[in-house]
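A lone chain, given as C-alpha cells: the form predicted on its own.
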Amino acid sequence: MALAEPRENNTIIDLASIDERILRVRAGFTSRRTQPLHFRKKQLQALDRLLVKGEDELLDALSADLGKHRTEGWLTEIAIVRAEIKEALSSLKSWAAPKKVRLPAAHQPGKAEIRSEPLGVVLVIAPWNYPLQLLFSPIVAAIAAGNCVVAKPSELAPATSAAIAHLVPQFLDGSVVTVVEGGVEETTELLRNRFDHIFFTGGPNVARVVMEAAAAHLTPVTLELGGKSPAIVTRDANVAIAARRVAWGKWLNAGQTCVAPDYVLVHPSVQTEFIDALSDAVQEFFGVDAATSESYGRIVNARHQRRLERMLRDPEAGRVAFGGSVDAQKLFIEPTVLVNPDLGATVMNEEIFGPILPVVPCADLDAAIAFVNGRPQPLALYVFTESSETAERILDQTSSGGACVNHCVQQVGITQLPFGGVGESGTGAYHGQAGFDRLSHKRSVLNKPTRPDLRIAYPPYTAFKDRLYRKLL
C-alpha cells in the first residue's frame, strides 16, 4: 500500500465516522474492560471462531484478490493466525504475570517488579499480499496485551477487506476492535489521529509517511517492511533440495511475499545444476504451463503487473533461463529465472515482489558475504549448505531480520520466533511473546516500606555519608 496509489475498490467511509470509531474504541480502553485476562481470552477465542466459521468467505475473498488456491490461503493466512491465537491463549497468564526483580542491598528493604500493561489504542495497517494474516496476527498481539484496535485492511485486496469488515463486528466486541475500510483518503485521515502505537506492514516509502504522521503525536511504531532477501547456495549444498525449497518460497503467492528469496547467489560450479533443478521443481509444482495451474496465484493488479513486466523486459535484467511469458489480461506472469543480470538493473536494486528470480554467480563465500553486506539489511536471509561451519560463518558475518538454513519462509510460521526486520527492512518484532511485549508497556514498580527510614539517606551531605554511599552503591 502507498498513500500515492489510486483507489481500487468502491468502499468509501465517511471521514467523520473515522473519528467516531476511534473515540468508541478509546472509550472502550478507558473503561478498563480489556484489562482482565479472561476478557482478553474471550476476544481471542471469538477471533478464532471468526476464522473457523468465516473460513469459506475468507478463502473465497483471497482467491478473488490474489488467485490463491484455497489450500495455500488456509496454510499461509488462516492457519498461521490460528496458531498465534492458540499460543496466546496457552501462554497469556505467564506473559502477563509481573516479573519479580531482586533488589540490590543498598535499596532493601522493599519489593520490585515489572508489570506488563496495555498501551491503549493500536492502529494496525495491513498490506495486500497476505491481507488476512498480516492484519489479524498483529491484532492477536494487541488483544493479548489488553489493547483496543483500529484495523485498516488493504484497499488493494478489496474482497478480503470487505469480508473482514463483514465478519469482525459479528464476532468481536465493537468497543475493542473496529475496522476502517477505504483507500488513501481514509488512511490519511486515520494518521491524523493520535494512537498509542501504530503497527504498519508495507513498503519503506509509505513507512516514512507513517513515521512522519506518528511523530506529530510522539506515537511509537512497529514497521514490518521488506527488502531484497538473498539466498546463498554454496558449492556443498544439496542442490536438488535447495532448488525445490527456493522454488517453493519464491513462487508462493506468485512471489508476492515479503520474505520470498529475492535473488540467489550461487557458486558457479553448481549454477547450471541449480537452475535445471529450479525448472524441474516449477514443473512439479505447477505443471508444464503454470497458467493452467490452480496452485499458482496471480498478480494483485494491473499496476503491479506493469511494474513487473518493465522489470522483466529491462535489457540489463539478464538472460531468461526459463519462463518469461506474461498475460496482462489475466494478471499472469510465468515463474521466471534470470541469469547473470547487470548489477545496476532494476531487478537487482528494487524489491521484486513478484515471480521473477535473478540468479547471480558468486565466486566464493567471501564474495557472497560481501555482496549481502554491501546492500541494506534484508528481512530474511537463506543459506543452503551441508556444512554447519559454513552456515555459522554466513550468519555470524551478515545481518538480517531473520534467517533460515536449508529452507525458505518457514521461519515466519513459528510463533515462538520473533518476526521483524532490521534497518530498512523494519523496526520491532512480533509473533508470540515478542508481539505481546511489543504492544505492552513494561512498567517498573518499586514498593518500599515506611520503616526503617534512615536519616543517613537524606541531606545534609557529609564526608562520612559520601564514603558510605560509595561503599554501598
Ligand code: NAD
Contents of the next structure:
Amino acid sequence: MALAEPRENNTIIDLASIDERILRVRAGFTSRRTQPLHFRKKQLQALDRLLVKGEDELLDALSADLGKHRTEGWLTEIAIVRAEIKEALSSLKSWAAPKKVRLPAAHQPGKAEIRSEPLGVVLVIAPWNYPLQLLFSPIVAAIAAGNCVVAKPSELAPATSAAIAHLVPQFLDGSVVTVVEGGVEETTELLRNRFDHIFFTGGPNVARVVMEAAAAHLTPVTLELGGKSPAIVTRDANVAIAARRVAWGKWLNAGQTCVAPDYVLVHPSVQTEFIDALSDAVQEFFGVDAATSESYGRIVNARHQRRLERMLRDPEAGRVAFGGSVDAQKLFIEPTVLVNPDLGATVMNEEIFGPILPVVPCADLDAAIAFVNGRPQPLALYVFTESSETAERILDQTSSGGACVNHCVQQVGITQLPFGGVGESGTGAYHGQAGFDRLSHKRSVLNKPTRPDLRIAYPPYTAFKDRLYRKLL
Ligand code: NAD
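Just the form predicted on its own so far, so send over the form predicted in complex with ligand NAD.
What follows is the entire complex, opening with the chain shown before.
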C-alpha cells in the first residue's frame, strides 16, 4: 500500500517504494549471491564501467550543482572512486582471505583463523559537496566486503543525485545496490528500518539524528564528519609553497571540502609574506577576477551563500586582506582572506565550509599546539615546515583524523591511507583495506579436534588441577 505524502515542491514521496527497495536488497543479501568474490568483482567492474560510460552525464551534473570544472570533477570525484575500485579489485583476494592465527601451547591442538564476513545491508548517506565520491567510495568498500547497499545521495546536489539514480540501475544489480533519492523525509523513513551498518557522511547535527535512529536497532555506524581543520605555517616553512598549497586546498570546490584548511595559524615573522603569496596563488589559479574563472566553483545554494556572507560581514571576523566580494545571484564568493579575527567570531568557531580563510598570527609552536588542543579534534591537520623535528613535535602533541606535512587535502586521495575522523570529526575510517575491514565482521573461528579430550580440563577442580592451570595459562 503506497503511502504518498506531498512535498513543498509538489513531488511525491512514495514511502512504500523505499520499503520495497530495502526488502529487495535484503533479499539480495539473504540469497548469499554477494558471498563469492567473483560476484563482488563483477559488481565493482560494473561500477567502474558506470563511471566511464556515465562520465559526461556525471561531470555535467557536478557542474550544474556546484559549478565544478570538469577537470576538477574528474580528479576529485571520478578518479578517486576509480582508484578505490582498482585497489579493491587487485587486493580483494588477500583482504578477504581468512587470517591464520597461531595457537598458544595451552590451546593446542587446534586451528584458529579470523574470517571476514559481510555485515548485510549497509545504508550509505552522502553529503552534497563531493556528492559522487562520498556516495560511491563507501559503496566500493561495501560491495568489496560482500554487502548490499541502500544509497541515499544528497538532495542538495539534485543533478548529481538524479544522474546517479539514473545510472546505477543500468550498471549494478538492483538486488545489490539501490538508490533512494530525497531529503529529510526520505532519510527519516529509511532510518526507521533496520540496517546492518549505517555509513553517514555529513554534519554533526544530522549525525546525532542518525546515531539515535541506529541505536533503536543497535546498528553500528560510521560517521564521517567535519570540523575546523587547522593549517600551521611555522617560521621555517617554505612560505611560497605553503601558500600555493593552502590556496589550492582551500579554494578547491570553492572551499566546500571537509578536509580543506579551515583557518591558518601563522608565525608573525612570515605572516605578510604568506598572505602576499596566497594572493599571488589565487591570481595564478583564477585570474584577477575569480568570478570569470571556469576553474572556480560556486556555493551550493542560497542558504549556504547567506550563511557565508553573514560570517564575512561579522565585524569581529577580522580585516579583509584580499577578496571579500560576493554575488548572491550567482552564488559567488570571492576567495577571501581575513586577518586577525576575534577568536569569538563565528568564523573562528563554526566550520566555515566555504572560500573564506582566516589567518591568525601565533607567537610560537607551543601557542599553536595549545590553540589546536583547545578545540575539538579536527578531521585534518596541516603542518608547513622545513624541519622534520618541528613537524614531529606538532604531530606528537596534537590529534586529528588525518594529517599532512607540507601539503593539504592530498592524504584523502591515497587509497592505502585510512580516511576518517576522531572525536567530534567522526567515528571509523575507510578507503582501501580500511573500508573493507570497516564493513566486514571479523569472525573468530577456532577448530578443535575431538581427540585428545583430557579429563584434566574439566571439573571437579582439585588442588593439583589448580596448580597445573596456573602453570599452563
Ligand atoms: P548534512 O549533515 O546536512 O547532510 C548529510 C545527509 O544527511 C544528506 O544526505 C541529507 O539528506 C541527510 N539529512 C539531512 N538532514 C537530515 C535529517 N534531519 N534526518 C536524516 N537525514 C538528514 O551535511 P551536508 O550539509 O550535506 O554536508 C556538510 C557537512 O558534511 C560538513 O560538516 C562537512 O564537514 C561534512 N563532510 C564530511 C566529510 C568526510 O568525509 N568526513 C566529507 C564531506 C562533508
